[in-house]
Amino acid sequence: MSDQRLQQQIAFALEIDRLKTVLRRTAITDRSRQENSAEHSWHVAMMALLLAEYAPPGLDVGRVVRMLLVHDLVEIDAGDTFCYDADAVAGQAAREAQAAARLFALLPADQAAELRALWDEFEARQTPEARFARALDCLQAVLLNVNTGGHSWRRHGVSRRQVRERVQLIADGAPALWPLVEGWIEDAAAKGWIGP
């Protein structure tokens, strides 16, 4: 073990602690506060373990978990982009690519390449693992909204059409979970948590 390698790894570990300071728009289930991006990443990675049986056959769940643990690290620099804010979404890819370049460069080259490849795979959504990871990323936000009375949906005037368009990724990456999500959306609409 080289001293420089260990120093780079420790520096990265300290840098990613900053993810705890990035607030998302979604409230935690007791509605006491917004979740942060580190909590979100942990939660959705755990959901991958819990819901693995609903993944397409042959999926590498370990890879999905690793992907989910790194997928939002870029928010340290780029911030969390609210998916229903069209202006913010427009520049999201560029902000996040720049953040990825800086953050992963802090690591030793082999680990930088490995984590960057996981992040790129998640973003590209070309593999079954990436599509399942993206589906769970969407599912987690729906789960929290449904269990907080549509907290962030109501706060930001999100419509049923917007929710359906956003969460269509679930139908693609985790089709076995789609009927559950469709039911949640219809229930939320019936309760007035999302607009018509």
Contents of the next structure:
Protein chains: 2
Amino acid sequence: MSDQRLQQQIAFALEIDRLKTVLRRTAITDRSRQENSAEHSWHVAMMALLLAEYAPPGLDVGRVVRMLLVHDLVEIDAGDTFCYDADAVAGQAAREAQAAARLFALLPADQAAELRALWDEFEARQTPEARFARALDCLQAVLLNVNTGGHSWRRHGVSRRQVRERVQLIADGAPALWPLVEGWIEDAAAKGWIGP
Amino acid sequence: MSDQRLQQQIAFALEIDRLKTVLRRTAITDRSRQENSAEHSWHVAMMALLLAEYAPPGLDVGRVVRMLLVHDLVEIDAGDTFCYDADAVAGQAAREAQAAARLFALLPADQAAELRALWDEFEARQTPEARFARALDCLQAVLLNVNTGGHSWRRHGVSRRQVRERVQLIADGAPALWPLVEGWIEDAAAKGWIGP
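Can you switch from the form predicted on its own and show the form predicted together with a further copy of the same chain instead?
Below is the whole assembly, all chains and molecules, this chain first.
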């Protein structure tokens, strides 16, 4: 193992510490502050372990976990994009592609390709693993919202229609979890946490 | 899949959100605040992916990642124990065992046993996977310390002897990474970040 290789890996390990400073719109459950993207990534990776049995049969859970660990790294440069902000979403792909190009290039080429492939797979949402990972990413945000009085929904005036469109990611990638989520959303609508 | 089973899993997913409020002694690299145990768990799981090639041959990296995702859950009840605080370390095992008993019991029995087994394995440090995971847990703290001017070492007056004793975990579980760490510690000592 060359010393330069290890130095690159350590430099990358240090660089990704910055994901802890990227804030999301969701609040953590005690409502004391916004969630950051590093702790969110841990939470959703844990949910992959907890909810693996609801994934389509034959799915590689280890790959789901790895995908979820790396899925938000690009936010170090690109920032978190609020999924209900249409203007921000319009430039998201270009911002994140640029971020991926810079960040993964810090690693030795083989490892850069490996992590980049995980991120590309997550983004493309073609494989069952990517679709399940994306469903959990969405589910985690809904879980925090319904347990913080609809914190980010209310703050940003999100409508029931917008939420229902968004959570199609869950119906698509984790259909077994859909009835649960549908119940949460109807309940949130009844409580007035999301607009009509 | 019974509804009750899923409700237990979701209740657990919600409960573990609290790990985001458990603060460690280490600072994140921009030195703006202390690190919390949820984002630390993500960081060290990422380091397992990045540094897997330095593990003893034949090791199950997926198991290392799962172990690192769950290794600090008990801190939700037991708090983070600073490894250089002898008084706190004395009561740590009892506090954490009590925490594990309460927390994992929130889950369906089969899953409680599975996560508990991962945590027990990490703590016992007998398998190559547990020893490598523990080495990375220690390495991550050292990495943050040497990149924040020895933040927690200086703040708590930690000596070179204490650090060298502690990092035996790295020499033991990830010997290939030991020369790197040894260099960092000698450098930190030369800079006066750790006492004699």
